[in-house]
Amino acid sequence: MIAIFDSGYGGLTVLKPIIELLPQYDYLYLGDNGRAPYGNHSRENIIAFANQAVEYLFAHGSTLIIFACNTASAVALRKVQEKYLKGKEEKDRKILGVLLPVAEQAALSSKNGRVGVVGTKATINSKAYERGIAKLNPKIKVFSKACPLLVPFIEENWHNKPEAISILKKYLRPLKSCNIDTLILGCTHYPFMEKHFRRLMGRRIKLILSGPETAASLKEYLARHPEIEKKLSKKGIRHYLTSDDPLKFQKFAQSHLKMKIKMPERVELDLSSQ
């Protein structure tokens, strides 16, 4: 089973294009809505949250886990891989992130070598995109901007309100002055505000979203690794988990992504509280 892990609703913008491209596989989605946004937490907390999620997902039949959350990918992915992928286990299961395919597409897309990145405080402070793009093309200049208020607006379904759009405009103003030609939406929640990003940035700026790039990258990855692909179940099962309100989760998925999903199961990830 393929598991998609995110801090909340955002990973649905990754899951949807993956399902559209690879509908034959079984998917387990875990949104840690109860502790969203991850970007305002400490590095130690983010790593702890990621460890709890991975432990839960592997224990419930996942073979391949994708960190849809940019913050978890930037801050915790390497630590989690080192902890859970050891020896024989490395052959039997995998943990992937969204940063690499997004960075690769941004490096290919930029014509003037000036790329912008927006994300949570933790993602931006990690400089993960700067390092990833520098490895691909050290000549590209990266301009980053933390947008800490966007995820709370999105999680509360306020992202189309004038207040949210006004804040987004303020966040984007310095990036517009940097003459970027490519903008990475470095948080899976941000595609819920995609139309506002496009209007405010203008047509000449290419937006890079995690979902389509991760879906294409996953398809290529499975083609290159038949030993992993053959272990994945293919019954078309979709199961959803959340650490907060299942009904709110279901309604959000249906209203904003037109995903008709069955009622999610509420789970407790903080094992210390059990």
Ligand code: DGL
The other form holds:
Amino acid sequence: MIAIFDSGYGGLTVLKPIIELLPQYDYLYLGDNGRAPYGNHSRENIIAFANQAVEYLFAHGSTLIIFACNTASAVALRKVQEKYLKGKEEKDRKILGVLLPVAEQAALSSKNGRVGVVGTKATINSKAYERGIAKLNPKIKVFSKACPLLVPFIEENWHNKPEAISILKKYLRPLKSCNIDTLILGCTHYPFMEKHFRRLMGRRIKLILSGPETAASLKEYLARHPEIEKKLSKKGIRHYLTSDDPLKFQKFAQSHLKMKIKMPERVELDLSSQ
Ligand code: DGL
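The form predicted in complex with D-glutamic acid (DGL), contrasted with the form predicted alone above:
What follows is the whole complex; the chain from before opens it.
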């Protein structure tokens, strides 16, 4: 089974294009809504939350876990991989994130070598996108901006209101003067404001979204790794887990993504197991 892990609802913007591209597999989605947003948490907390999620998902039949959450990918992925993919376990299971496919696409897309990144405080402070892009092309200059107020606006369904757009405008102002030609929307929630990003940044600037890039990269990954691919169950099952209110989760999926999902199951991600 393929597991998609996010701090909450946002990872549905990654799950949706993955399911569209690879509908044959079984998917288990875990949203840690009870502790979201992750973006304002400390590095230690984010790593602890990600460890618990991974432990749960491996214990419940996952072979491949994808961190849809940019914050968890930026802050915790490497630590979690070190912890759970030791020795021979590495052959049987995998944990991937959204950061690498997104960084690769941004490095390919930029013609003038100037890339912008927006994300949560934790993602931007981690400088993970800067490191990822520098490894691919050290000549690219990365300009980043944390936009911590956008996630609450989106979760409240206020993201098309003038208040949210005026805050977005303020966040984007410094990036507009950096002469970037590519902007990474480095947060699962920002695609909900894609049209506003597009209008405010101008059509000349290419926006990179985690969902489609991760889906395309997963498809390639599975083609390159038949040993993992053959372990994945293929009955088209989709199962949803949340650490908060299942009904609220189901409503969010329906209203924000037009996804009709079956009622999620409520889970406890036990802190005492760490
Ligand atoms: N899922 C998070 C991310 O992509 C956004 C929400 C949060 O802060 O938890 O960074």
